[in-house]
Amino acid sequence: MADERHHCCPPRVGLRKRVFAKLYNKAMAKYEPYIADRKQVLFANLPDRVVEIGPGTGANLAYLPSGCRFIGIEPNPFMHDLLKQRGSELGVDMEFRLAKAEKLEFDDDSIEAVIGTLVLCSVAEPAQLLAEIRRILKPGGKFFFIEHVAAPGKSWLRFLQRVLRPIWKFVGDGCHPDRDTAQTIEAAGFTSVEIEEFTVPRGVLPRFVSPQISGVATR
């Protein structure tokens, strides 16, 4: 693992990713309890094999059904030890891979369910990732998601998101606070898309990432 980490990132990028992984659970300490009921409903009927894009430190592992086979695609290598520890605590049969999500190493039509929470904000090519998710899903397979999104176009919050984007992208491991992710999902070619908009209360997360969506896209 040490050699893999050494070669995966330039030193400065590696340091930033290490710090991000170290602070992630603390940063999400209020959000995860807040979002728990929504996740419980969203993930209520997952199948016995699930792929997660960007599982981070394993916040979603607790919602997997008993006996589920979990495959996590996590490009930040400094998350892996925390993810492994969380999986071990929960007794999850898991595998995780150090890979970029825009090129998923699964066969076409091979996966029943893909999940991703707060991940489309930070991938380099969200449309390409969604195309890959659609490719690997079986017909009728589902992509379950929760994302923070851009505020309405002419609002003061959208202006704030644009202003803060360079700083937030640097400290947030590539996170863009002003992506219109709902539109990107709707344009990705899924057979059907169900999206619910909601706002995270002040004090749970910074205001500029409070507009959020959750939903299911079906292949």
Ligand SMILES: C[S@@+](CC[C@H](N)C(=O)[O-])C[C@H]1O[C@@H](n2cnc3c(N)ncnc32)[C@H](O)[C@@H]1O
Contents of the next structure:
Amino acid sequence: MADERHHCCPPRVGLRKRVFAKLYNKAMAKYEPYIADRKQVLFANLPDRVVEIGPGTGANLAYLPSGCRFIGIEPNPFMHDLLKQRGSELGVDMEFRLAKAEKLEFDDDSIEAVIGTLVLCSVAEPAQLLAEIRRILKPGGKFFFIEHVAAPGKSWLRFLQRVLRPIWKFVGDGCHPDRDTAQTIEAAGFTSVEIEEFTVPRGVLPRFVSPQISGVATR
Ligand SMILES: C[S@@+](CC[C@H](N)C(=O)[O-])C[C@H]1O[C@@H](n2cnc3c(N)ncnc32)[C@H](O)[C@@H]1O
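Could you drop in the structure for the form predicted together with the ligand? We only have the form predicted on its own so far.
Following is the full complex, with the preceding chain placed first.
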């Protein structure tokens, strides 16, 4: 593990990733209870093998069906200890890979379900990642997601998101507050996409990440 951390990124970027991993659970302490009911419904029928992109500290492990084989693709090595710890507390049969999800080491048409929450805001190439998810899913396989997204076009909130983008990217490990992720998912070539928009209430997360979507994209 020490080696992975040393080689993952230049020292200053590594420091930012380490700080982000350390503070992440505290920052999400109100969000996870808030989003729990939505996750229960969204993840209700997961199969017995699930791939998660960017699992972070393992916020979604509690929603896996018992006996599920879990494969997490997590490029921040400083998240891995917490992920491992949560997985072993929950008795999850897990494997995780230190990799970016824009290139997924799975065969075509091989996976029934991919999940990802609050990840497409952070990846460098969201369209490429969605193409990879589509490639590895079996026909009829599903991608389940929750994402924070851009506020409507000319709103003050969209303006605020744009103004805050550089600083938020810096402190939030590459997170963009103003991505039109619904549009990117809809353009990714899935057979069907169901999306629900919702707004996280005040006090749970900063206002500029309150417009969110959840849904399912089917290959
Ligand atoms: C805001 S955190 C969300 C963590 C977790 N999914 C959750 O809901 O709490 C974003 C996560 O995406 C990961 N990430 C960033 N770029 C990625 C990429 N290219 N491929 C896979 N994961 C990535 C980060 O390391 C981080 O763990």
